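Form predicted on its own, single chain, as structure tokens, below.
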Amino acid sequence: MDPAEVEFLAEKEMVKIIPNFSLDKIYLIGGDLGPFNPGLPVEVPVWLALNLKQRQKCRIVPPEWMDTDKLEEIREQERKLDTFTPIPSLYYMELTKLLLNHSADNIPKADEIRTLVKDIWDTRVAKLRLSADSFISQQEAHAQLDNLTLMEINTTRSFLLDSLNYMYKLRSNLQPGRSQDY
């Protein structure tokens, strides 16, 4: 799964849009959304948010946990501890980029919340760099990866894979009377 694919996930998540227009109920496959009633809030994909605010339909309500307050303390949770803090959304990263790209005029203090979230995510894959040459250098065979995101799992895959690969070609070169055919 590429980045790419991860961003279409995210688009799939719920946020609260305030329309100005009116609609009846839309019924898609996924799920039936609206009505829309100008100046009343309700409950949209990202996907949907998004193509409404580019039309100058709809102002995007930012979801609760992109609040400063909020992100600084899971900031600080972060370079507390060692092990990785469970986060509010499993798409934050991506549910930031877009957001912010796209409806920044909708969501106050959108710069420092973008650092905010820049910081959080630093540290958390600062951490999970740390974690791998851990389970690397102690040449384990598993792990358990709690409180990570698809994105965060998805940077350090290729590197892992590879890592273990070559740990098992190394490992049974080293058993006698076992050869083996690259």
The other form holds:
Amino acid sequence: MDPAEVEFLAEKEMVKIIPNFSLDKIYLIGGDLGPFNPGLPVEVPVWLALNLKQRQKCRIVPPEWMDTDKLEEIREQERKLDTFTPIPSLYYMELTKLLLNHSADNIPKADEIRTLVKDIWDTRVAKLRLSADSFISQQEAHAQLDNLTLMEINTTRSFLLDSLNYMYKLRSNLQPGRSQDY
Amino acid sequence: MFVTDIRKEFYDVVVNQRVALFVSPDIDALCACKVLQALFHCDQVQYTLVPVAGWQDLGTAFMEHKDLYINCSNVDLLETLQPEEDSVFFICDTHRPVDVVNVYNDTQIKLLIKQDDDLGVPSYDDIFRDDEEDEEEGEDSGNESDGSAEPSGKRRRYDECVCVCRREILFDYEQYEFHGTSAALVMFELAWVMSKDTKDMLWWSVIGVTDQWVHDKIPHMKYVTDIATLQRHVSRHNHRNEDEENSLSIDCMRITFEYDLRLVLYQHWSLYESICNSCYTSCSFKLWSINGQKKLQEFLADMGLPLKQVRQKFNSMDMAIKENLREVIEESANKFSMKDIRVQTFAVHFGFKNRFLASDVVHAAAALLENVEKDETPADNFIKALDCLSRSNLERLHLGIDLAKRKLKAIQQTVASCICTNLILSQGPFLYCHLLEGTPDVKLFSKPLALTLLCKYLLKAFVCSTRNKRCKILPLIMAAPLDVEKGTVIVLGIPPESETSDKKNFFGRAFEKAAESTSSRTLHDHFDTSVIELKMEDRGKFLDALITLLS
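The form predicted in complex with its partner chain is what I want next, because the block you gave corresponds to the form predicted on its own; please supply it.
Next comes the full complex, and the chain you just saw is listed first.
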């Protein structure tokens, strides 16, 4: 999967906005949205929120987990445990990137949030690599990792699967009766 | 006719239509265009952007939609373009005087111009009285009555008298060309009225106003007034975001009001180079002479700045020196009789590295707009200059700054050589200078903006260096080769140099009259009527005609 595809899927998440225009309820295939009234918060998918923000028709309210104190707690917990901690949003990395790129002026302490989220990401991906490494070296048959997000899985997916395939081929070539004479 | 409520009569009308945007090639127009484009993007208005370099371009590019002209019309549009009945023209222009036909046309032409500029438009009755009289007799409205009915002797004399009066009034009105409020500022106020103004748009309007000051189109008082207006907007935007204790992300754009030095591009160059190539300092020190160089060394020594530091890139200078630089320079400048070394302006700040003054961006964009280096069409240069105004195209902006540095160095060298070789001749009522073809970098000066800068710089330098009191109050006409194969030169005239001038330029009409009387082959294509193209061979008689006209 492409990271762009993962980001596309992340844009379906709902986020709160405060519009400055009024519109009746709109009926889309994915569900109903609205009605929009100026100054009243309404939940919309991220793709719509970003489009409206770029056209200066709304103000985006950051999600509850996008707060420096909460993120610091999560980061501390992540560093303490060996397993993956449950995180507030399955798409935390993509949402942070999208919201901070387009509406950093609506999010307080945007720079600290960016750093904290990056720290959490780094810790989790490091744990993922460690566990993949131990999985291969101990030649386990199966493994279970909880609380991983799609983006993290996506970073290792192609490399891990391809390398496991190659290792299988190499191992099966080492068996007697399968050696090839040239 | 003048538009009173710009939102209802202009924006709401345009928002549902397909618009053609004709923009003339100067920085103020570019900024106004950017603001309007941003508004159009928000409301998803379909528009076509057409850069036009002159009247001929405008004619060929004319299309049949609702049209919008930025910065290009002080001539009767309906006659030149012959549009259809239902096309409407919205004109946002800084050139004054506005043509009277445009002002008094009620249906097809709408002017987006602030009426508190001192326009001095003659009243309808003064000019169009003939038409009323004619209509009574069932004639078409025109300049003179064709007179199918025999007018009585008295009436004939009255008609002549009124015609003469009208001509005089029109002549007085159209004699001087000057500039009004920046188009970018008008567009920004439109955005503000609709509450859709952003910091980007504010920055563009700052650049538009600064462009008018850099290219000497408006008097200093008007610049200060416009800056005060902009400062109110800037503080409003700054308060909006900083009222919580949480500060804004470093990537957000911050505009600050600065009382900064009048040294061109000094933060992107070395301090020494900037002092040598800025018009103000170079003319005050007279840097083309040896005495001038000595004075500069004294100046630097007086401030206690070591030469090694001053010749380095500004960003690499010692922090200790950079901290109080402005105050130190101002103090020393006062000793060397440079009272106005500091000027009110704005700076923008985004990310950790990027800090630009408004005049930096103006010079960069002007250099990109008139780039003669590669073989690119004017339309390409226009698009590149338009791009460099957005925050995401920083490499283009830096490229523009490099080109601007080269342009300024070329101007400085040309001025030095002109003064030292006495190339400026006094022709009686004006000064005249002709750039020969072999002059280095003469290709740069075949463009109007660069030639204007050179002209103003040269006139200032001449006024500082000459002892002849009479010559100090003369205007300057400059000719530079435009196209060697066709044998044309570009001729430009600027008003005399004075502290309190109102920058009114009479050369537009003067050039027209001189060309008519000598039937020289001229092309009055530019929107600025004081810039024309002329055949090399007709130069002599054209100048003679001008001398007789102006003395």
